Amino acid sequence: MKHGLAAGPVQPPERADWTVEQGWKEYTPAQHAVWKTLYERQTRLLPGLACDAFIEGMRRLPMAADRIPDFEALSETLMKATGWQVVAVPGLVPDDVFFEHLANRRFPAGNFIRGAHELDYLEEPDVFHDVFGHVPMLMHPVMADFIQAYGQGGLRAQKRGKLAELARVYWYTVEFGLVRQGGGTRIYGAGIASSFSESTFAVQSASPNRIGFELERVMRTHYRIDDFQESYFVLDSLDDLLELAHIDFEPYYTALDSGPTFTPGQVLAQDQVLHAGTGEYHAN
């Protein structure tokens, strides 16, 4: 993610924006060839684990495993389906640039891709995070006006000091959500899908719990940055992105001021519980 979640912003770049050419003809058979092993493991991975929309996502893409992706290509297709583009920036940005891209419709990715002995864990997100995680479900309707919403509330959380119970709803969804679908869960968020241990073990490991998903449930709960989630929560339908689109936040705001707030692996009572976690992953 993109704002104050990882690390702090690289030095500001010339544009206000923040944005910078993608330089893609400087990429390096090097770097084109980690992408190839990410993208290869990922595709042979994700049918049967990831939802409809993801692999429908992927396959109308201009995407392919011997090349980084092109943001040129990858925004002109966007574009014709859901109005959003793809800009390139050296790494994580401040806030308000975050917020201001993505209600603008400009998904802000890393240019830069991971080495090749950092293949399963990179703190900050690179373009195979954000291209590959999270460009599929752009090309959804629901999930394209949900980003767009966030960025607009991002706005007026920052100033209403409730942006880290903002950001929980991103990392929920957006990064780390599973919908059900098939009789079973399957998986949405880009920092899941992007990734080749985790994919499995959001929806196949015993360990974690999966949980339904209720608005001031996940304001109020912490997440982890340094490992495997220990809880999921899980939409009913993606198009319950719609509902939160819409939402009037301010009342939740209001009720966040005082109350407790819940640890990743914490279950509670009133929870909708879908499986119940044994937490052995943690507790080793």
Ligand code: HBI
Given for the second form:
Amino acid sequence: MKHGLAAGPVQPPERADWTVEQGWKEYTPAQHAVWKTLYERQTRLLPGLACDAFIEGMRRLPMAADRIPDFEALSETLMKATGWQVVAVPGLVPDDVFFEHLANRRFPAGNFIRGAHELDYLEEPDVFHDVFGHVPMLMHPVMADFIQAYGQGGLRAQKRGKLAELARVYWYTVEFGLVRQGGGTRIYGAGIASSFSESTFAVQSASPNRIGFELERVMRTHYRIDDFQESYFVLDSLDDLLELAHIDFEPYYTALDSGPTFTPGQVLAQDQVLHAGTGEYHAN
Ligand code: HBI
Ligand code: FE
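Alt. form predicted together with 7,8-dihydrobiopterin (HBI), vs. the form predicted on its own above:
In what comes next, the whole complex appears, and the chain from above leads the way.
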């Protein structure tokens, strides 16, 4: 089901936008069973850890334990709620292709699923990460606008040579974002919400830093792609993303032409530290 060779050149796409058929009928019982295992584990875990918007989005979508969701059915529900669609892709797509989809409110989702022997290891975003992790938040009007704005901004950032900086915003919000809710801290990022072990780590472990989200600070902060994050950035409210969606990044890009960058675990004097991490996890 996964296109391309394991260690070789990527096959050229049949369509310019890299979309493929989901091929729902080709999923095997074993693949539906992997979805079921992941889905049941995560839906049991997330109440109390994920924000209300995530749980509400999940509840309203045609998603269940018994089968891998059909992208057309998801799109129908999403379209009515926020004007988004889910389209199938064979894996990671080039940045400009990714941005073009988001700018047009199409979320590219991997159509393949990880194997039963690698439930917690992912080389590329699969259908569980993309659909279970991302699609519930696309039901939320503010996130729906923010991700579209990221796509539009991505195309500009590429031309401006500031893609790495903009990608950090996506990483620390859409993928690994936390938000304050009712006196606590909750998950809204898809990278966390789709991961069994990182869901509890991000919210409950003493190890990572939890720091109030500040745009320029985040744009200067490197991230880990190989392990849990050392720092999570916390929004006061999901509504903060609405402002972020409308910000002119140009002055930030100019500011970022000089000044420091920060390592993933660094804590600064200027930070609003909600929790100072012990760092014990990454020390081991
Ligand atoms: N392609 N399918 C897919 N999913 C992603 O999340 C993705 C991608 N291509 C590029 C990309 N992400 C990013 O690295 C950009 O956000 C910079
Ligand atoms: Fe993702």
